[in-house]
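This document opens with one chain alone, in structure tokens, the form predicted alone.
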Amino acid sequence: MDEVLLKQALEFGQPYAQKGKVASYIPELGKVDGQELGICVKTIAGETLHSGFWKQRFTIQSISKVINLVVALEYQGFEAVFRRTKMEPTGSSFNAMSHLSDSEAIPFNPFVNAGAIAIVGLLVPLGLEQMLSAVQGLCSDKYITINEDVFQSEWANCARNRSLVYLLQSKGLITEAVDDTLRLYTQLCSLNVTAESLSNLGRLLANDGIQPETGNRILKEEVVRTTLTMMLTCGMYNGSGEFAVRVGLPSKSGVGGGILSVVPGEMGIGVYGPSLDSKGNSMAGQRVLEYISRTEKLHILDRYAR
């Protein structure tokens, strides 16, 4: 892989940006340029490749659910986390109320909003500052901060998530204060990152939780394995199945336009393209990753066959 390939992938994906729309249901996100597109790749061996808007700051949105999951698994353990959420894919949208209906005791997985909010409840004792420090460390980016404009915009338009928090509370899945839980969840969605930040996180996960530069273990093996499995099966909302067929990499998207992808044992990939499809995934970003995966034979089943 080289930067020529990345440029070709962006050229392949760019026309698809015109077919999507930015996330205008959060007014502040509706102000971004939907035609921006960038990528950054960080290999375990220490190589950095990039093209396009790889340094552009954007809000992490649902990719924060990956960080919330790994921190909760490290801090509270497997049993505590999966008492609050199942591990199953869903064919419904990420913010569907049906994920926690009367017939469902707990949310389907940690990456739908209901499941993610339940997990953030476990993180409330850590507080924002400690979580921000964790995000900066995992992403190797000390400049990650809250985008206050986006946070205020989301906080003013979170009626559905607020309903989910109260439903979670009614089922005993959240014992923490409702406002504290929802505020921390929204703040963590509003962190400013770059494609490079995401690629750093991806590289850490690709290297089994060991920081390549220092050799220090940051995350337990079982935490990484669990997280990558959830990313592969549930990370692209209700488009996870098709994405697994076309790209075949553990990935997580966010409505800010980011996609985090992991090539286990090799590299982390961060993509930014804020024009979204109807499921909330970056239109162009998915095509960029498909181009790279097919060209470099990165699909997990291609790699297994080799």
Ligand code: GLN
Contents of the next structure:
Amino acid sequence: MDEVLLKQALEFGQPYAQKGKVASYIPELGKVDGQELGICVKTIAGETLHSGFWKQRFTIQSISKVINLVVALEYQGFEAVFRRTKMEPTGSSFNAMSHLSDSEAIPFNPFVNAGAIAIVGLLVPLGLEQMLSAVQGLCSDKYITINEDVFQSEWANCARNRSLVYLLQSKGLITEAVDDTLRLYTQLCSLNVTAESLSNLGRLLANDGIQPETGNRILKEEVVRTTLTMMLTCGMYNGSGEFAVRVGLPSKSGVGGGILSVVPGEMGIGVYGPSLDSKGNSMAGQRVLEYISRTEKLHILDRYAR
Ligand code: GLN
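For comparison with the form predicted alone, provide the form predicted in complex with the named molecule.
Expanding to the full complex; the earlier chain stays at the top.
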């Protein structure tokens, strides 16, 4: 892989940006330029490759659900996490609540809003400061901070997520205070990252939780394995199946336009393209990843076959 390929991939993906729309249900997100597109790749061997808007800051949104999951697994353990959500893909949108109406139901997985909010409840005792330094460490980016404008914009428009928190509370799936849980969830969605920050996180996951530069283990192997499996099966919401066929890499999208992808054993990839499809996944970003995966034969099943 080289920067010529990344440039070609962006050229391939760019026209698709016009077919999507930037998120507007969080009004502040509606202000970004949907035509921006960028990528950063970090290999375990130490190489950095980039093209386009790779340094542009944007809000992490649902990609924070990956970080929430790894921190909760490390801090509270597998049992505590999966008492609050199942591990099943859902055919529904990321903010669906209909499947929670049965009294016995629990959220499908840690990446739909309901599941992520239940998991953030487990992180409330850590608080924002500790979570922020965890995010900065996992992404090797000390400049990550809250985008106050996006936070306030979502906080003023979070009736649906608030209903989810009350529903979860009524089922005993969160025992933490409603406002504390919802505020921390929304703050963690509002963190400003770049494609490079995401590629750093991807590289850490690609390297089984060991930071390549230092050799230090940051995450347990089984935490990484669980997280990558959830990303592969549920990371792109109700687009996860088709994305797995077309790209075949554990990935996680956010409505800020980011996609985090992991090539296990090799590299982390961060993509930024804020024009979204109807499921909330980056329109052009998915095509960029498809181009790269096909050209370099990165689909995990292609690699397994080899
Ligand atoms: N903050 C957003 C929400 O809760 C995250 C959704 C997303 O990125 N898919 O609605």
